[in-house]
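Given as structure tokens, the chain that follows is alone and in the form predicted alone.
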Amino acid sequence: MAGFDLSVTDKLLTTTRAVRKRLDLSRPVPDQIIRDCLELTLQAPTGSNKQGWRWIVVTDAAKRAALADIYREGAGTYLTESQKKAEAAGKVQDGRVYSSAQYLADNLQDAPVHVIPCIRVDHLPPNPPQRVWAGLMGSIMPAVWSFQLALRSRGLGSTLTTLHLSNGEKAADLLGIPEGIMQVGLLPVAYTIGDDFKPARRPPLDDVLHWNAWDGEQA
């Protein structure tokens, strides 16, 4: 064993959710909680080991309430109208869903903290074959979770949003993000009211396990 109590790392695991409606906007985040979690992040592996992550911290309220109006014109009616659709197809959990990502579209300028991950792009060739792409990603998505899981540590949560890439170069002009550099998403940070997360309902392991070669898909 390696000295970990994996009960607790279990848990840490398996309830660190996508929180929005139970983000605390009236509670301010002290600038050191996000340095400690972000200083956790440059322990996650990069694609040939460039650490290419760089990370924008907007606690500016004029800014995070612009970038609340990119990321509102970025979603349009896509949350409203795919709710109407969840539930009147019966699907009541995506109902729930996107009604709670309507709530955080809807209050995100009020996240005490706005973080934006981000990775350096401007080694890449033109046209880069989809292996790159996979790559890019897994060099900056383990650094987002590890970021995530230190912040439900402390008591804090988050949800990995990408509805204002939509609009990404208006975020880019906005914080002066260069060329070269591209924004893989926003994430609200604050503190949760409550902490009695639970872990999400998922198919089972065997449903979507395949050992040794594809034997097919569940139905």
Ligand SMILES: Cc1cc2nc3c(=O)[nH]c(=O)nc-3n(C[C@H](O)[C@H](O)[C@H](O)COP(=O)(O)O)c2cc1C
Second form
Amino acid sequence: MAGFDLSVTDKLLTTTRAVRKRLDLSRPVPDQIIRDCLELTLQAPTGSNKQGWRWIVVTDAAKRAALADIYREGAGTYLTESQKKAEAAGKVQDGRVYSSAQYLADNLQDAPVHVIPCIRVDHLPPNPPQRVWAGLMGSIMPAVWSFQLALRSRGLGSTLTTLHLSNGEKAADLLGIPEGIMQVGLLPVAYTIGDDFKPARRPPLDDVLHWNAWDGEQA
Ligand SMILES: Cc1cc2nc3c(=O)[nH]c(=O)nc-3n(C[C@H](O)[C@H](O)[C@H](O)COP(=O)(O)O)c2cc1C
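Now that the form predicted alone has been shown, please provide the structure of the form predicted together with the named molecule.
The complete assembly is shown below, putting the previous chain first.
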């Protein structure tokens, strides 16, 4: 055995959820906790060990309000329309996700901390091929997930969101993010209300697993 308590690590990996309605919007988050969790992200993998990640932490209330406006502008009617469609189609779980996402959109300004993960793209060739995009996302998303796991293990929660990126340039202007730095999301961060999160219901592994060759499922 590698010395890990699997009941703890497996619980962390299976119960780190997108938290929205259970973010405690009234409890302040000490800066040091954010620093500690971000410190852990520095151990995540990056292509060619480039470590092109950059993190923007926003606690300023006026800037959070402005980011929330940008987010809602990006969301438009997408969340409410999607909720209606999901409910009409009897897709209960999807309906809940959209309702929860709308709640976050309505309350984003009140999440005490916003974290915007970014990655340097100033070295990219024009029209980069798929391999380069895969390398870029693969060099920031593992760190984002490390951040979310680190938060969860300290009693905080977050959701990786991307809706503000429809107007990402407005967020860049607001925060002074230079050319050559690409935002990849926005995570509202807060303590969670309770910590009894459960594994999500997911289709079985065998529905998505191909061993040695792609067979059976049509793409
Ligand atoms: C790439 C990506 C983009 C996402 N964008 C948003 C978003 O803009 N707003 C939001 O509320 N949730 C967003 N989510 C959260 C997903 O809705 C959530 O992860 C999914 O419903 C599964 O829920 P779970 O993480 O609790 O298992 C995003 C997740 C990912 C991975």
